[in-house]
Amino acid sequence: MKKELDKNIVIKVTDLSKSFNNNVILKNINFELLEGESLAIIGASGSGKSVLLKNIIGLLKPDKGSIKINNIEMVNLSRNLKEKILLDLGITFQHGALFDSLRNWENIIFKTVNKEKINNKQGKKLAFSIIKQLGLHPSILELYPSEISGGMQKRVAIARAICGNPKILLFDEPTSGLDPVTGSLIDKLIKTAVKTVGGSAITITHDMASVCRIADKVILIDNQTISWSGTPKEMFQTANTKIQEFIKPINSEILFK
């Protein structure tokens, strides 16, 4: 426990409510991303698992509520300092999200090069590195993103999360649509850009068996809020009814072997 708490807070969201036209999507959420963790969040589709990501990365303002990375408060800052912080951070989109008019290799190395100032060289060097460890092959990387299939597409966009070694990776769905190969491949990708760079990830997912391999802590959103929190060995003991929905198919003797 005493290291746990000696780790440093890189999230902390406190009592964060948001509603669409008197519609509750999240109410009251209230967790903490320590550095080094990986975090799952899982729940029912609707949930507003996505609306929670969502707000904590300044597309969507809360109703009420704080939202801290690295202590600094997010919440009504502006949108320059925003930005800056941003730019620290690895995202990925549930469809992706790249940029339909530059070719693969500049939407990978998008952000890195707006931070770093690389040029197109040192860029394609970069963005070929990246793309090795996602099994994609490097004639991808001339090619626009129309050109390429979509789970192609969604291991682009989770290249681009990852280039720069940010501390701080978010992923929405990073599996969903991918073969159990390509899926377990991310999930390694994940969990190596962790421990590589000391970093500390959020993951939004269905997908129970990567829950599994990658997460260090689960929380589950259910009626608008945090109804269960735990490490994934902890899901196949308790008797939480919505946990069981979700690990039911889920072999754990196979998992944690």
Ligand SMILES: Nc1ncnc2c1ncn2[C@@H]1O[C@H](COP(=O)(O)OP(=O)(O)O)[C@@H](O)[C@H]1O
Second form
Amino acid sequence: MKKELDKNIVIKVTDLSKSFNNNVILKNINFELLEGESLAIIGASGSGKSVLLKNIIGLLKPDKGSIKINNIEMVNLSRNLKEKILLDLGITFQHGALFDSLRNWENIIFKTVNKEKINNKQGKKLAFSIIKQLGLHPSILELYPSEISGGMQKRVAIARAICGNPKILLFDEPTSGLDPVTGSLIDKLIKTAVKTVGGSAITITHDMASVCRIADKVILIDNQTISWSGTPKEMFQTANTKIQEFIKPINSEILFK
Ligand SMILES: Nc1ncnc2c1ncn2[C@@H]1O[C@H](COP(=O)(O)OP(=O)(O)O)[C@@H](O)[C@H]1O
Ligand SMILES: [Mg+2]
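And the form predicted together with the ligand, for comparison with the form predicted alone?
Okay, now the whole complex, with that chain kicking things off.
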């Protein structure tokens, strides 16, 4: 394992600002995601977490600032090149975003099919091997997203994100709306997905138990900017009142056992 200082920077966001019609959402956001690191982004609803993620992947364009993925500047990159880079990322959106017209197994292997030729049998086998880890029954593979529950759709979206072992994973509220058992299963999977490929992850979440399980580092978005950052343990020691509000309902003794 490389020393902290020697680690590669996988994502670097510099002075990013974003407004919608004079409504400032994010102002001068600066942070880095290092190789092998799992970063959690927390913040109140509407604080701009999803907007930040959408800027990183180019769904939204920042008004100002730079976003580098593996040292490549993403802002103003041509659509073709951007899509090529995004194929190597595993992303889940806050609201599912599965393809309605594709069966679940086709959704899961979507990126892999774009990168290499695999036949239906191989594709189904690949999808099957992934959903096994997510506690999903194989019978859902042939169904369409509209034919399974919201919680299952969420897991299919996660299966799609981790298919092909991408080295960069970006999850927007992966456990919200899931029962605690499934939520903790997803947390384990995120950790394993990062560890096994030596990858890096950004997870947006409201779930503080989840933060403690998966994150090496936490950033809080508040008042348009990053108002606090630290480790999960430091969240329980800080005098920052916003962080204290987030962790109030939690007993750290249980989490860090
Ligand atoms: N495409 C958009 N156009 C205008 N306003 C937007 C758009 N996307 C998000 N917003 C606004 O930006 C703010 C932050 O949203 P969001 O990033 O989704 O919050 P959250 O932290 O809950 O993920 C909200 O006030 C939302 O209404
Ligand atoms: Mg959001």
